[in-house]
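Let's start with one chain on its own, the form predicted on its own, as structure tokens.
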Amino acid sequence: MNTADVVFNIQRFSLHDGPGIRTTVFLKGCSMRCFWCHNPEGQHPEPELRYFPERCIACGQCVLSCPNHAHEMHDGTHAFLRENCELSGLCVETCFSRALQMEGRAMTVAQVMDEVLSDKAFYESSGGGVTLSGGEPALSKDFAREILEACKVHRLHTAIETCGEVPWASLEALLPFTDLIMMDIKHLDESKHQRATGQPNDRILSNARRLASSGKTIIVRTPIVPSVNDTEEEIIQIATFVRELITLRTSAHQNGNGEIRYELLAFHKLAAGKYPSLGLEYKAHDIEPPTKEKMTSLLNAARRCGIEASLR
């Protein structure tokens, strides 16, 4: 219960991340770019200092304090060299309007379990649980298979949130402990997956297929992104891929009968904001969230190859 990772966000009262009410735990550090990211705080491993600007007073507190020279005032006007930074942290500490805040801290699975146990008895009356989410919660393989593993000596119901773009050996080291899988699926064109999302998809497209025949629940969901996998054509060729893991299931024998279903998610902008506070620049900026007609129409479109399907 020692072993510790860095997490940024643990959402209580969670309603999307699985069935009922849940904890969602959220793990630093992703394989992957995806251009829209919703969570662009999970992309890297370590802690990050986010800066807002309209919040600072311009007291001059941090310049003092950052033994790095990352903060400099120049006639009344506060500016922070990200370049400069190594983390110190001192800065946040004395930051009294919270225009600095550290995105991210060390955590032990103690301390993690700590919080997700105060809100058992919700997870009792509602079919809730926990869920490790990201970033991408198998890279931390060690660390999420501890929390995994305490929820079940609590009997609670555990689901992982993963992008797949990881080695076959962290996301089995995690299956004995998980009821439930959410996968995404970007893209079946190769090529189209990796300028969207910087990496190729042939090792999810395996680990996909090697899920399907571990007999575990799976929601397969592909983020529906205008421009990048908004045709009819393209989310048919998802939901194909997705009737043959069904089939594969079925053809395995494996121990374990779970369902597989597949989810449509429509883009939306509300992380833009984030991306300002970490010096990173939102690439989506131009692309408009996909509207219901769109959704439906995409929905029924993956229908018709024969599978469950919904929107969320």
Second form
Amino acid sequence: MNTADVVFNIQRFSLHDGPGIRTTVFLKGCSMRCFWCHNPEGQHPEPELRYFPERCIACGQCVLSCPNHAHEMHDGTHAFLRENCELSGLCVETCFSRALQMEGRAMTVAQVMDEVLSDKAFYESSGGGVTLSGGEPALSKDFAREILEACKVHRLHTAIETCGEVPWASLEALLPFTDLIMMDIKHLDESKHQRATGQPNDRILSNARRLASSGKTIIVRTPIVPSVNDTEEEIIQIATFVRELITLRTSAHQNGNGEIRYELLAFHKLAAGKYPSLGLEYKAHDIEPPTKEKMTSLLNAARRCGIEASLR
Amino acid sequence: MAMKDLLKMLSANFEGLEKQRLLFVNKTPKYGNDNDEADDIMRWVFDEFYSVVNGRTNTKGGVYRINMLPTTCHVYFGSVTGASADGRKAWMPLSEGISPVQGADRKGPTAVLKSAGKMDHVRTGGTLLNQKFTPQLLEGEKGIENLSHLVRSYFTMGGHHIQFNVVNAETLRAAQVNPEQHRDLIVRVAGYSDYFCDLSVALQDEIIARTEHQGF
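With the form predicted on its own done, generate the form predicted in complex with its partner chain in the same format.
Below is the entire complex, every chain and molecule, led by the chain shown above.
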């Protein structure tokens, strides 16, 4: 219970990351860099200082509190010099307007469980539980495993959201305490995958096959991002791969253990505003979300491959 | 901070003291977040109110009981109440019934219900908790089911009454600008439902300002 790692959000009343009313714990750090990422604050494994200029009231307290000269005032306007910041966090304490905030803090398993168990009554009533997300939760293997194990002691439903780009042993360690796995497959073409996410896809696909053989319930997900994977041909490739996973499952578990389903998610731009606060550049500005018609035609293409698919 | 400094700030309605006001708004624990420190203060205030009012005789020979249902009076009461130490400026609406101060609940509806559940509802003639949801959150069978679990769990905790507004702020703002196109828009106000466009602008603003809970 003393194992600690960096958590950037604990989202209570989370309804879209598994069954029932849930709490989603977001672990910081990801192995991929998908350019449209909607949780960019989860990419870097360490805490980060976020600056929201629209909240700043130019009181100048941060300038006085910072030992590293990361804040300056020019003609009544505040400037944050990220390159000087050493994450002392002192400015955050004196920033009453919440223009400066620390994203992520090291928490122990016990601290996470304390927060998670606050909503136990809601999980019990609704068949909900806890989802580990991120970032990539399997990168914090021991921390993630201990949280899931503690949840199981309390008989909570458990789920993980993974990008799959981790050593197999890291995922395998979580399996005994995980009821539901939500895993992204973003592209079957290796070079296109690499361009879009910064990583090849061979380990992801091999992990997906091993997960399928494990008999766990799996939801395979594809975020539909125009210019990356929004053609019927590309979705049919992924859906065919999902059908292969189902075949693997059936041969490994005759009695048909947990199901494997496929979900398509539409790319959206709601995360664009997060990037500047982290000092990152948003590279999906020029991409428009796919239309409803587009999503429906891709869904139908996936279904024609003979798998259970839905839009989320 | 000394009490006399605090009182001076409140008398000044935080004029020229925005930094200090934001300290109260953003850096102090607030009721509605399942935070025991803040919720204990709520209980203390509740107990005081109860012990002062409950059982007093009225002019007709009956006795007073306490209710935690302001209907729309929280707007009026706010309009005659000076600045408060939670960072609320003078004449702004108070919170509604036992709902958290507008915007103070930052941990979502389950935390609001946990906080409200710490009140001893049985000692009142009724309590009012208002929650506002966007339609997306309650979409489909699953959305309705989750809502029912939310209500059931709240009642298990001793909650007495909860009501929901299901609209998004955009719709409400649009209705403020073009009332004739949104005449049919009904919102739960406080203990009753009303046509949004028939409400006063102050009450409309207040309904828009109430925290929107969104799923992620």
